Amino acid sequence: MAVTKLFGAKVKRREDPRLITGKAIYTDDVKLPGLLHAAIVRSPHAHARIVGIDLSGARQTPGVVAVFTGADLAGKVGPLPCAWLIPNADLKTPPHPAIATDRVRYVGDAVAVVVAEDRYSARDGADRVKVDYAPLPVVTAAEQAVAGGAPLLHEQAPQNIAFRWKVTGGDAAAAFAQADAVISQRFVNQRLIANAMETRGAVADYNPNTGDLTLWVTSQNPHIHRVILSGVLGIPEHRLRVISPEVGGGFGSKIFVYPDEAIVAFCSRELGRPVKWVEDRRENYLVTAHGRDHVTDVALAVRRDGTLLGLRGRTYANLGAYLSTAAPGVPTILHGLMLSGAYVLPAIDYEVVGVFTNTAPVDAYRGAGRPEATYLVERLMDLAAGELGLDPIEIRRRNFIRKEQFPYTVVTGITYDSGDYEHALDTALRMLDYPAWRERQRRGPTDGKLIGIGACTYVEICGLGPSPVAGAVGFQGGLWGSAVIRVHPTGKVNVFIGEKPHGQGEETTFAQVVSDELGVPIDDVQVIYGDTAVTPMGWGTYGSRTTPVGAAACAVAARKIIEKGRKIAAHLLEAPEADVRFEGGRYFVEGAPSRAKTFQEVTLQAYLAWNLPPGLEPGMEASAFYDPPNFTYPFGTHLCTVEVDPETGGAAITNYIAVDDCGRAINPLIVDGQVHGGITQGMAQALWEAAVYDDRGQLLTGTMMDYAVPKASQVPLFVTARTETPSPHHPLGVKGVGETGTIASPAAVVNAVLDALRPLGIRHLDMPLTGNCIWNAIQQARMKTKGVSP
């Protein structure tokens, strides 16, 4: 493994100066000669038939160039495909038209597009499109949607069921028959909205002379956009160039191919001029894919001593009105397979029902299935501890997979690569001084506040591939990483990667990896990404896969270059190749370090080609397509303490400790940043955030005034630490860390609040645990104590 001075160093992010000084180029900064602007007319109804559309007013609006409806797209723009066709689930994939033609199915569904000389004229024109709707009954909740008599969204999906998927392992019936106790609970994992700083946008430029289309788009995976849009638009892939410039956050929501991007491309092709569309914040809330939205009934079978025996349950996963790009895979593969958590769990019998409703499509949001699984398992562990009279830490410790058991295949069939869960737990407990906090809690409140201590011991699946597994679980693509490293005659290095960093810092970490491998200064390494015309094919940035997969590709490509250089150096030094070593940017003869050539000297000779070994090609360039042999499985323990004010219901976080093990950390500074951001997002789900629809399908939390994105003043100081358990199958021993905070923190925070409320007899509350939610629960508990019916 490459562990040198830059691997593990706190190198400042090289991308930050341009980002924080406003010098970066985003999609909305793209300006082309003759540029037109598009505004999309969206349905105000959650469910309605389109009786007629009057475009006359829009066409008469000054500046308007064209107006298109769904009928105009017929035969020219295909439906948006779902790209995760989970097997053995009777998956229904109703067509998802870019612009609705006969029926709208959620508020925000596109019904027309207006193209004008400027954005304001386009908006004016859109406001003058008159649509005659015949409203239809609406259903927004998954369980109601599968009930008899519920409005049907798609004829192809009876009872609005998109799929039924099961995961089983072990003998669950026997486990529950043998149990001393069964802990049952209903959990709601509420719907969330991504809230990236930059909303989505696209600029399409079709060249009628060549048939080429260039599309600038806010994308986490431009190559996937190219593949899918090639099919949707009927443009050969080699004629379609997708450029994803700087992207201002995604959290998963910019993985997917949306109708809007196809609409903009269609407009450019029809009009022969470039067309731009940039989502406003209201559109962003309405139509950019939402996350989570699970309702789960689950039971855990345990022995009296806390030993886990089995788990069974059913989740209703609200998928919204249409299947988004990866939607079926999130509540199944990424959720259902992780229900063992960090524990030895002998049996699972679990079903996921994917359901269509009159709401915005739901897809991957930071963590994607794993926060839902971790929350479920970790809440059950606390509930079980409470019912058995055990300390919440002790029941976890008793059921951990031991470090000597790795690699460990859990009952759902996946194999964890490595782990030392007890070490991470003990580290966190020491950092908090757990016994002291329990003692403080036992002494009782001195100021009326209730003290709670919450824990979450998690493991997550990331580093997505390997590709054969992706194919086996229905993902319609590969999951390898790619890199092309081009060393120039002067020894300067370009690294072209297939991944698409968008704020995580990989421009810096990848440069660290290549700098170390090649022994060149980090300033001599440039990382290039985001343009399908110049970068190698890649499968995108999501699922904490960019570093474990993409950085591995960089390392492998760099090692190919080193080996080529070794041949050249041996030839120049007149030494056997086996005797030539490479360290610190120098090739030298073993035992004779003065007989040496620098990496730069060897590279120059590779390009001059005056004196190369016979048969060796000139140049210094290598590519690698790294397909991992397994996923990686980061893990850790998060601890949280809270003070709950019983008079207001307010919960204040007084400590937050995160001990994460992401294998070897390339850049601890960046790891901490990703953990901080992740904790904040998960904490927000626990306490504040929720996307709420009313019974008519109207999004009540459709603005930043209504949707509780946390402010810096609401977030406590995080104390972070790491343990280090390298992945044994990874060339660099790294695992990935981008989602760990979001996965661990909801359970840690909720467990802490419920721990504080336990003396009042409050067993469980669903997220978000707002002050109002907690206050109401306290009042009901007090009335119950007094024998008063709530």
Given for the second form:
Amino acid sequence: MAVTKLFGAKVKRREDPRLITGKAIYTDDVKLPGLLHAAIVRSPHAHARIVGIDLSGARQTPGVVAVFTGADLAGKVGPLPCAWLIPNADLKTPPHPAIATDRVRYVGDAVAVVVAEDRYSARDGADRVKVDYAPLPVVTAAEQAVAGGAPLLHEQAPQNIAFRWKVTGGDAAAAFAQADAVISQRFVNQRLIANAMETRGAVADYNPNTGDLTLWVTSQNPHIHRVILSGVLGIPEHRLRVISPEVGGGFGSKIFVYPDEAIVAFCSRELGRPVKWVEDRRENYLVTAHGRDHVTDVALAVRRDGTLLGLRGRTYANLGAYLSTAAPGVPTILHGLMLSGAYVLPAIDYEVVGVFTNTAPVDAYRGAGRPEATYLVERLMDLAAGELGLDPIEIRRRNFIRKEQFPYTVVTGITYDSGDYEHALDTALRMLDYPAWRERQRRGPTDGKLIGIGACTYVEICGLGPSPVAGAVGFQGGLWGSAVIRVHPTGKVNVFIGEKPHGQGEETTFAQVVSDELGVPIDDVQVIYGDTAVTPMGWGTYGSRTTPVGAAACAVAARKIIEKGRKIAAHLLEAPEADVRFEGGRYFVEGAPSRAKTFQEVTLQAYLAWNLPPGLEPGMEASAFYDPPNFTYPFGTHLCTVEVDPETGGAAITNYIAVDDCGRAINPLIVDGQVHGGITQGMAQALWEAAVYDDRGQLLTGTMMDYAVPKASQVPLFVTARTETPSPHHPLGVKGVGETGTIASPAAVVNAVLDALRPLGIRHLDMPLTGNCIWNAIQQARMKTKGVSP
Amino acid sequence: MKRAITVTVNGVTHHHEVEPRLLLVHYLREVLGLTGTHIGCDTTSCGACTILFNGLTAKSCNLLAVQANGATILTVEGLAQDGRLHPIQEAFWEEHGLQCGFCTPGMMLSALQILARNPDPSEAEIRHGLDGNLCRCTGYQHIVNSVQNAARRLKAEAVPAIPVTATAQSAGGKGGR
Ligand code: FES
Ligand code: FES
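Now show me the form predicted together with the partner chain, since the one above was the form predicted alone.
Whole complex next, starting from this chain.
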């Protein structure tokens, strides 16, 4: 491992100057000569047959250039594919047309598109498209959708079941037979909306003379967009250029390929002019993939001393009306395989049923499956502790996988790379002064407020790769990272990466890595991404994979550069290659440090090529496609204290402490930023956020007034710390950190609130724990103790 | 149908004929090409479109361009002066007060108003003052730090938080709020 000076330093972000001056180009900022604007007409019904569409009013609207319906797309735009075909699950993949032709299946399903000279006219035209719908019965909840007599969404999927997937390991029947106690609970992990501050958008520019299509799109993975849209549109990949400019947050929602992008590309190809579509916030709520939405019945078998014996359960995962790009993998592979948590758990017998309903498609949202798994496991640990009379910290400690047990294969079959769970836990307990808080809680409230202390000890699966595993679990792609390093004659460096950062700061962290490896100043390194025409193929930024996988690719490519340089330097210095060392930006002969060439001198010679070793190609460029040998497994402990006001039901977070171990941290400032943002999103799930449909499939939380994205005054101060357990298989020891906060915080916060409510006999409440939810529970608990039935 | 307007933006006066229904944010972004002002919701909920309108913060997604007739506007593009970043920009950069940067222009302009009213705000005052601006990336802590950092910088440099070009009311202005 290179001894480095920027690794671990709080380097100010290089992406910031353009962002703080308003000079950054987001998709909506892209302007082209002759640009047209599209507005998509969307179904107001959750389920209906399309009886007829009248486009005459729209066509007559001033400024309108064209109106298209699903019929116009026939033979030109294929259905949107699902790209995670989980095996052994009898997966059904009913077609997902870009524009519905005969039937709509959720509110927001596209039925037509209006293209006009400006966005106001496009919207005017869209308002004048008249669709005659024959409403059909609606089902929005997964359990109801699989029950007899529920309306059927797709003929291909009887009972609305998309898949049944099982994970089993160990002998669960024996575990439950031996148990001293069985903790059973039903958990609802509510539906959420990602709410990136920038909505989605696309600008398509088709050139009829060359057949080339350029698409600017809000994407976390432009190469995946290219691969999939190439198939959907029938445009060969080398003729399709996808540019993902500045992207204003994604949190998963910009991984997927949506109908809208195919529609815009189609419009441009039909009209021979560039076309822009930008989602408004209402559309974002209706059609951008939602997250979570699990209903789970689960049981945990334990011994009296708290030892875990086994876990059994079933989750109904609501997938919405169609399978989004990665939908089947989230509640199964990313959720089911992580149900062992940070613990030695000898047996699991668990089923996930994926279900179609008349709601927006559901897919990966920050954490994707791991927050759901962690929430189940960590709530069960608290419930078990309560039942057995153990301290919640103690039961966790007793069951931890010990640091000497790594690498550790859990019963679901995956192998955790490294960990020291007790160290992170102890660090967090010390930072909070846990015993003091328990004491304060025991003394009872002085001001009527109830004090609760909650913990979450988690482990997550990160750094998505290696590719053979991706293939084995049905993901229709590889999961490696790529980098091309091009050193110019003067020694200045461009790094082209396949991943697409969108706020995570990898433009800076990768520059730090390359600068260290090559021994050049960071200002001599520029990181370039987001354009399929210039960057190497890559699988995208999600699953906290970009730094662990992409930074490794950068390091490997840089080391190839150094090796090539060593050949040239040895030749120039007339020394055996094995005797030439590289350090601090210089090649020198071992034992004769003055016999040296700088990196820049060697690079210049690589380009001049006047005097290269025989047979060596000129130029100084290297590429790396890094396929990791295993996933990485960050872990940590989050602790939270709350004060619940029994008169209002309001829960206020009084302390939030996060100790995360993401292996080696390249830039601690950026790591902290990721952790803060992640905790906030998880905390918001615990206390405020929910996507709510009514019985007819209307989204009640369809505006920012109704969906509770947290504000600055609602969020506490976070205290963060890190322990450092490098990944043993990673060239930089890096694990990934983008999702840890969102994975840990829902359980930490909910455990704290329910700890506060325990004296009232309240065992469990489902998220979000709004004031109303808590207040109602308190009222019911009080009536019960008074013997009044509510 | 079109109406003539005169608007001073970042110290430059513009005359345009605009549709009465044109939103101010679209005027800034599409007509003037000042795309630093962003649209996150167009229903006054997110604050991404925040500008200074006659020296006070306003959400430009809920004003019409015609209402800006005679007004003086500051957008993010007007913060840096003479090639030098405004202290609020320096502060956001130094404190890692942004990630994707989409909320950032609106955040910085709201922060300026907080500091113009109270050069030494408490953490709670800053958080309360930023409640009209949503950030989905940062968890706010680094934004709060940025505002505190900006407060220190402004005090040290003894300059007003809001650049003077943003507050000068042009004569006959009737576009105020
Ligand atoms: S775009 Fe104006 S407040 Fe959101
Ligand atoms: S930095 Fe992304 S929304 Fe604030």
